[in-house]
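Here we start with a single chain on its own, the form predicted alone, put down as structure tokens.
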Amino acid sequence: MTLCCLNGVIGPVSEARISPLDRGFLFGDGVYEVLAHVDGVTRAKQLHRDRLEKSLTAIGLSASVSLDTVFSDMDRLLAASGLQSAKLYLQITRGPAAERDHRFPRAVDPTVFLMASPWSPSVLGPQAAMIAPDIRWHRNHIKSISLLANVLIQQQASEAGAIDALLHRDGWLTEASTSNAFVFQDGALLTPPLSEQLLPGITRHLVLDLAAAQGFSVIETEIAIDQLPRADLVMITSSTRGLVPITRLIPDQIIGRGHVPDYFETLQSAYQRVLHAHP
């Protein structure tokens, strides 16, 4: 049985109910986070909390939400679930309004939804990705629940036999539909610089620190999408997937030599140590 916490009340997710006038349901008016709870520890909790606060501020909702209460409820939910490893979903919407109106309601009563699902972190081997135009909106630094464009891109990638799609705007790499993107080239680790066009990923943040500690030259720079086939390796990262090597581009382009270099395995091992570290 999967448990959730809806506005402070813990119970089975199958019994949770929201108003059909909830602005998250009507407009996608809300933000979210996905956290990894591994070996009894919620990983990078403060980084997720900081990013959530920035998302709430960006949509004018921070003053109506107590993050202390939200994260206290998350701890209560985890305790009730008994899960040692879980995927934690956290969503905050502007809540229900008296009528459907694009404008913010005068009185805001946010809906806070938390869910803890059984999950075991795994290490993925070499994967294929596709290249697609970035059809999403222009404020992807906000972790918005309005994900229809991401859904369409991910479905297209799945039908093509790819784990994800590497996205570009005017020929420049932004990120993947559910992940940040990196390129290994000539001993350096490259990734697009943070901007409104991509999410400041938590795993991205950790990987940049780990790569620097491993001796990589870490460069945040614009990356041309047509550079990807000539890379030594492409990598995507997220809290639930971890570090994923991309060795092939759909339909038939091989990246580098088509295998995972030893230096990636070294970085992967360093990340796994952080993921499973005990405080």
Ligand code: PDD
Given for the second form:
Amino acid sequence: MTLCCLNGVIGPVSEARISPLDRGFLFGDGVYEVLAHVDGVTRAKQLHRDRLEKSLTAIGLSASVSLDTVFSDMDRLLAASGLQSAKLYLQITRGPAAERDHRFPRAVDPTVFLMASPWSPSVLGPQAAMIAPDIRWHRNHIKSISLLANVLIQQQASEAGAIDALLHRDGWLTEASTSNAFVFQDGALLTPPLSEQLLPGITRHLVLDLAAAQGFSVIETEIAIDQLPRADLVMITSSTRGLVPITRLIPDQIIGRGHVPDYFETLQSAYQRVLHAHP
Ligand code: PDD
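Could you output the structure for the form predicted in complex with N-(5'-phosphopyridoxyl)-D-alanine (PDD), given that the previous block was the form predicted alone?
The complete assembly is shown below, putting the previous chain first.
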């Protein structure tokens, strides 16, 4: 039984109820976070909290939400669930309104939904990805719950046998539909710079630090999508998938030598140590 906490009330997710007039349901008017809780520790909590605050500010919702309450509800939910490792989903919408109206309601009563699903992190081996145009909106730095474009892209990728799609705008890599994207090339780790085109991933942040500490030259730069087949390795990252090596582009291109180089395994081990560390 998966437990959730809806507006401060903990119970089975199957029994939680929201109004059909909730603006998250009607308009996708809300933001979210996904956090990894591993070995009894919620990982990178402050980084997720900071990003959530930025997302709330970007949509004009921060004044209506107490993040102290949200995060203490998260701790209460975890305690009630008894889970040592879990995937935590946190969603805040602009709440229900009296009627369907695009404009913000005068009195906003946000809906705060937290869910703790049983999960444990796994380490994925080499994967295939596809390339697709980035058909999303122009504010991808906001972790918006309006994910229809991402859903369509991820479905297309999955039907093609790919773990995700590497997205490009006008020929330039942005990220993937559920993760950030990186290229290893001649001993350097490259990734597109932060902008409104991509999510400032928490795993991206951690990986750039770890890679620099391991002696990679870390370069945040525009990457032409045509460059991917000539890379030594491509990598995608997210809080739930961790670091995933991409050695093949669907339909039939091999990246680098088609296998995972040793330096990737070293970076992976460093990330696994951080993920399982006992502070
Ligand atoms: N997705 N880019 C996009 C578009 C994402 O949806 C995600 C995460 C990331 C990686 O961010 P982070 O390292 O902070 O998890 C990048 C989550 C896991 C999801 O939607 O389920």
